[in-house]
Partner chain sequence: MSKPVYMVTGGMSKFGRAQPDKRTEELCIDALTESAHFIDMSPAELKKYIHTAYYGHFADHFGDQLLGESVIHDRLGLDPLGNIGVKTGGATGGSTIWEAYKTVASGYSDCTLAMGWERMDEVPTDEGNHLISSAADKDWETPLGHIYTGYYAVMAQRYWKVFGKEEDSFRRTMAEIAVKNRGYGRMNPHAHGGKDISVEDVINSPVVAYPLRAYDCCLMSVGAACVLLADERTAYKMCDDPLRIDVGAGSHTLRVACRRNMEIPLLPHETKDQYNDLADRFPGSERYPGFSGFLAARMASYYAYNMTGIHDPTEDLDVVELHDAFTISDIQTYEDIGIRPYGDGRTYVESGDCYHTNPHTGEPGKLPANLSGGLIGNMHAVGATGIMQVVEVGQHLWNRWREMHADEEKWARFGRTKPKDWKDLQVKGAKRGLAISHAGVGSHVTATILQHPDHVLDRRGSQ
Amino acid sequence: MSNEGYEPGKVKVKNNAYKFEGAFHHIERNQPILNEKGDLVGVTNPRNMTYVHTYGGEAVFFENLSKGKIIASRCDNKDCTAFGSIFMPFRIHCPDCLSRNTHVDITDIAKTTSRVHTFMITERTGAFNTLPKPIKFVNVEFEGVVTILMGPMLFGRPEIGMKVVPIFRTKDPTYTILDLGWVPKGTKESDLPEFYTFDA
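Throw up the structure of that chain alone, the form predicted alone, no partners.
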């Protein structure tokens, strides 16, 4: 088996339903695993998988990152103890009353009030390690927002209390959380990573 002529799976939406086309699982030829003496000790079983990750009510958040905007959510239920609370990361429903939250654009708030609450520096993020190393994760707090967002600092070295600004992968977006990153306030546009800008 080979990858020749292999077309990975694609998904379209028609009549408000997902329509799948192509192969979502492709088996490749196994390879022998040999020890130092050349004896067979096992085989690999390569698979090429296409996963489908649906966003549902969170799609508005990921789509707007690609446009240089941060969309949060707010509880507008006057009978809730969290009434008026703005949540970031985006939450479809209020965690206290479970009513559907209202979308709120906090891009300007993020650009003017973001600070590093805390941070960590690591060499590993998970299965795919797609971020440049060392990976600098910052927990960012925003004025008027009741929660804290974690994301990568893509330039500079974080410090607690440091003022930071969001940057967006508006060129060739991934439509994932990787379309949002952070840099110290005052960073020059020329210092931003490839594909990132301060806004759309």
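Each form is matched to the other, and the largest set of C-alpha atoms that superpose within 1.5 Å is called the rigid core. What you are looking at is a predicted structure, and each value in this text was computed from that prediction instead of being measured. Numbering follows the first chain given and starts at 1. What changes on going to the form predicted in complex with the partner chain:
In this overlay on the rigid core, residue 23 has a C-alpha that sits 2 Å or more away from its partner position between these two forms. Here residue 144 does not count as shifted, since its C-alpha moves by less than 2 Å between these two forms after the core is aligned. Residue 134 is not among the residues whose C-alpha shifts by 2 Å or more between these two forms once the rigid core is aligned; its shift stays under 2 Å.
Alt. form predicted in complex with the partner chain, vs. the form predicted alone above:
Partners and other molecules omitted; one chain follows.
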């Protein structure tokens, strides 16, 4: 029941269907759980499996992070109360009229107008965390955007009102929200964490 030598699962798409190759789960022997007297109270149930997740209409956002771009979305339905609203986090559809939003590149807006609305610093994390400790989150306001994006601050100490700029994991991207980070405005390129750059 060893996991050694298994091939990590990979997925391709063919004819609009997922094709799975490699190991997506690994079997481990369960173990008994005994109390202080040696009586059986339960067993362990090992689970080790890989999920697949579909980005659908949000794929454009995650794909562009590794290219140094932040793609937001805008409601262009003139009959909608949210007409002209730019959403970041990206929304595929307008939450009011449900029409499909227009993609908008807000990279320059983010580089010039981003400010910390609020923040959080903690040493505590859950299992599977990959951020360096202490982890630092900032919620970032952008001019002309109706929502406030949360992301990791990857250098410096956050403060409310602080001007920040985006950085991108352009090398070895994860294609997740972790490809977008924030640092104080004026941070030197040499202070950025490994794999991250200001531009593509």
